[in-house]
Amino acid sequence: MTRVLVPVAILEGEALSPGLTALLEPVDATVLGYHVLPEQTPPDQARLQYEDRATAALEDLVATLETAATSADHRLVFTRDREQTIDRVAAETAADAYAITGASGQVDRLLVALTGDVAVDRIIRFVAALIADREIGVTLFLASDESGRDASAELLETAADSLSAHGIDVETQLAIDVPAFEALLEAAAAHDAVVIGEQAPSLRSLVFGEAAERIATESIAPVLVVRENGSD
């Protein structure tokens, strides 16, 4: 079964957008409630002080997902390294993707980015499982330079054929000789959610750094990041 890890800053009141909640309906989800500790605060002290409040908030988020028919559970972690914690729990739960919650209403169309050294077959399988039999359209996006135009067009066509075989409405968008991340941001603005591969350009900053804040600022969300090593 396809599983998505949903990290949330649980003591900061981070919630799940209605769009993400509905989007995850066909898959399993693990909500990772994390709290980044100051250097001087021992984890045991934080757990004693905050565990009950954090657990109650996590149970509310899981109940919200289960209302949308998603099978969900939760983990609670007090950590000094958010990135390392997310990577560890994703591996422990064999998650196929991470989710950046964002803010979104109904998801009618996904932007699926295939730029960079990403596992295209894994991304396509994940998208097919995520959409299942729902009427959610897909735009496959790829940025390349002129020398890679023909190979990129062929890759898009092959990926589109794979999704079309699942009955999914698919369009393609090939961006030539433009900055890949800027082109992705521009394309994402016209979509309800984004799917991207783990090794895509700027991914680590997309998930963990300033770019995520930029995406949130530009109201592009939610973002699902397909892991290079998921449950296969």
The other form holds:
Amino acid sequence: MTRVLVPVAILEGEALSPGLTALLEPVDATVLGYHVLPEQTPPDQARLQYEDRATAALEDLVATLETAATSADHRLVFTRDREQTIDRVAAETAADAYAITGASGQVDRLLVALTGDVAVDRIIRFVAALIADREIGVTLFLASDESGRDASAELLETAADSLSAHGIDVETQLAIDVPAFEALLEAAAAHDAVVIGEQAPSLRSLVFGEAAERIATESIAPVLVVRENGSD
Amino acid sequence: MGGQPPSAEGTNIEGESPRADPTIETDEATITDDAELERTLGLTGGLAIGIGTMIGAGIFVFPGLAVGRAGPAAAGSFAIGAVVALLVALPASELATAMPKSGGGYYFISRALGTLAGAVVGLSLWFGLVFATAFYLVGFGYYAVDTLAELGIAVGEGLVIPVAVLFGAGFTVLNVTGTENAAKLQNGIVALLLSILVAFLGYGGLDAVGLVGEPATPERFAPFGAMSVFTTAALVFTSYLGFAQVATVAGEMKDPGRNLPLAMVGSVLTVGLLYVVTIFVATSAFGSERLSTFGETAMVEVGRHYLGTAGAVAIVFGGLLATMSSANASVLSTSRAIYAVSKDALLPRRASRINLRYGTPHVALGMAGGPILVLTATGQVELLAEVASVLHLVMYGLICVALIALRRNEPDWYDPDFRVPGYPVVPALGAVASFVMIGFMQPASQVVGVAIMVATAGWYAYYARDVSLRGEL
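Switch from the form predicted alone to the form predicted together with its partner chain and print that structure.
What follows is the entire complex, opening with the chain shown before.
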């Protein structure tokens, strides 16, 4: 079964947009309520004071996610390092992707970027499971330079074929010789939600923040990041 | 890691019980019924806490004072302190890996030796840290005034105490309102300090053994006799209090079975070596009589002697950073110490409330900051340092006793990842050395220390007599 981890800053009132809740309907979800602590505050001290409130809020979120077909559960973590917590819980729950919540209404069209360090067929399998048999269209996006034009077009074609085989309406978008990330941001703005592959940390991500986070910030749409080591 | 930790029960005078929820400790998190506490501190972070707390006093405040009392043999005093600290750090490491929880020494002692010992140690640790922080702040005040002097603004020593109090208040307010994580900054400061010191001591060391520069005049190693070496060791022992602060964050350390012993033992060995070399280099520069006249900031003159103005500026800058990092780390440890006893109902639960606006434990930070300012205002460097040491040494001695008590009849839950080598000799020596060290303090420090412990015992009898924390042994 496909599982998505949904981290939320639970004590800061972060909630799930209706669009994301609906989008996640066919898959299992784990809501990860986290609270980032300043170094002055021992985690256990925060737990004693906030645990009940946070758990109640998490149970409400889980209730909205739970459907007849799939299950949802929650974890509550007090941490000083959000990334470390997401990585650990994602590994422990063998989640295939994690979500950056964003804001969105009804999702009609997904932007799927075939970038990052995750194998394309892994992303495609996840998208197929996420859409299941719903009327949600997909735009496959890939950026490349002129020399890689043919290989990229072929990659997009293969990926589009395997999604079409699931009965999904697919378009492709190939960005040639333009700044790849900016082109992706532009495409994201025209879609209701974004799926991208996880990326290894780079100098660029150290300076500007992780690609997924930046897309989420700029497009305000929910972003699903497919993990390299999910369940198989 | 350990199975079920010891239980706690009973109520205090206000009807509050210890909050002891069953937990499972893994290498990455502490898991309770409904929540998880991420372990985010690595070995580097642990070493930075230990070294960052210790280095300020030993190198930047004590050399002048210690050499004035013991001559060049002050290096021996620092070495004695390192040995005692090591004898305690090893048993403390074993207990910390068996009970990797915040609270450190207080937690081990209350669970192994019972509530009275726990209450005395836990509440005394609060005051011990308050005294230590006040001492670091006064040291900081001296360096701040020296910084101004290097900048050509001579304000005189009259401003030392006001500056120290002002910054003490500043640290407390910053800790309540500042939610930026300064932990990474702390790592950077410690790395920078170590580089300054290694470069400086490396050059000074070469000079001192006569490879560069002019040969120094030899002098008698212990002009004031062997006894002075021991009393000086007692005075400078404050330089080693930081390793216990590592134990207070045991609950936040990744892979505690490996990282806790390495951080505690590693930081003691690192700073111990630096201290001994520092004294050697300092006494080679000036001779002990002259050095002692420079007082708290003698190292600045040592820097000037070897490397001119650049050396003096580097040491002044290092001293500011080091005393600041010691003071700040101790304010944090104090607030944690208060939380640990308040969680066990030995203090009102209110003490561990978290501020809703900043998410910081403002009550505990206030209970740390208030007394710190009062003590800082006294400006009694040696008394502050020694009382801090007395109160910590009682805890250190009892940590060793607690280890022996647990090992003699190991309960089921006791399963440390690290076992102290040379049991029972090492913990027995650690206990004896800690208590003997108290005997070498000045009478005034002993009296203040004992008075505080009697007061804490009285508080326990009044407030929390019915609380039981002892684990089933």
